[in-house]
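Let's start with one chain on its own, the form predicted alone, as structure tokens.
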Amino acid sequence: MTSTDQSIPVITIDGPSGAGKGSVAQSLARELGYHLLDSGAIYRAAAVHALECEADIEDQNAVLATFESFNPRFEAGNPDDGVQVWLNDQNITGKLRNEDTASAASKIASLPAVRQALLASQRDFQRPPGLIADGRDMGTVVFPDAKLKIFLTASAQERAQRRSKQLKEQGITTTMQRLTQEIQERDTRDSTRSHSPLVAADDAITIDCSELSIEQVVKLILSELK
């Protein structure tokens, strides 16, 4: 199946690292009853796998070799808990948030030869009734000819306050100076780099949803939608 098979309608979210496209994307796939791709959360359990197998993150072979022993699968949670992730057996939700991962997610992903390896099992996702697609380059590379493009963003500081909450719910502590600078330097590595850079597309609909709750945005969109 390729992102041109406009029988299958495709909403794609995409946006940098903490603005809410998870949440936003589970809300509007129970909504609308559709299939979810979580693609962040496929590169998280690549930058995982990769990290367990020592792989070094920065060489795309050998990032590539660890796919010979990469058996991701994706559970639907309950509406608090999420996605579950599960790879080789083993469920690996809990290591997808920290530092650590989403650092090396963004580092692989940065890889050519990773991201094309990552861009068929995307697309196989696009299933009927139709899909909700989350990530950072989901409508202008891995579904082009989606029926609906979101761009959803927030401020640095914004963003650094939702995972601050988020970490000291697991028990970790740090420091918004950290975390403020953290996200910046990822928005400049996502936003840069020469292969799929973190871009609106030129159709999407950018939203700030910076004062906005996950109910409004949702309400937003499905505005747009209808």
Second form
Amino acid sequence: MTSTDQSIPVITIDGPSGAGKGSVAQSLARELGYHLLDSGAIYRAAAVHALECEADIEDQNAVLATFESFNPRFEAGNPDDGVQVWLNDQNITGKLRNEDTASAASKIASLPAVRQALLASQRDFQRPPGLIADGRDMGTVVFPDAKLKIFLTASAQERAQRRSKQLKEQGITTTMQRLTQEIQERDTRDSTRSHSPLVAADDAITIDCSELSIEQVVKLILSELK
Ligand code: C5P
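Would you mind generating the form predicted together with cytidine-5'-monophosphate (C5P) now that we have the form predicted alone?
Below, the chain from earlier opens the complete complex, with every other chain and molecule after it.
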């Protein structure tokens, strides 16, 4: 485990998909004026790229080979659209959030050499005045020395409901049964992989937000920070 620069504070927010990490992380970054790392977007962008290169996404060497031409750019868009992600001159932001990309991201994320290859680009986000890092292994592997580690969780049913609402807003309809099943499959794959599984760091504070609003969670974290 590599030590990271302790003079630049990092707050890590790990947890399963759909627990609200993204909204909480964005809100905290805004509140504190910190940078934001959405590490899932890096895995998703890598998955989009591997699929476009027609690599077998379960073959570690094939995925690694695609990294030679993988240069994602994350640009702050206007406040309504959020961060825009580019691969060369293609804006792939719209592709990042679909379920095929999510599933491919979770598959390539189970390959140890892929995780290793993406470590440096994630640590590169640690810049003054500080960083909010959102992911699965931020507190355990990427930023083990983080100042504050949060593990945010919610029931699978609640997470499926939130996801369904988000998809509806994007005009995508799917059944709750299918969503819950996909979330559970992804949880299982993320928490049982041998390399960097989804687990709370020993020194993380766990928050179950099934019954809490984003604002309540942000308040809780800010009070922990004090
Ligand atoms: O957080 P998000 O749903 O965007 O992440 C997509 C996938 O990327 C997750 O299902 C997970 O498998 C993987 N991931 C990871 N480690 C991270 C962030 C995401 O394995 N730090």
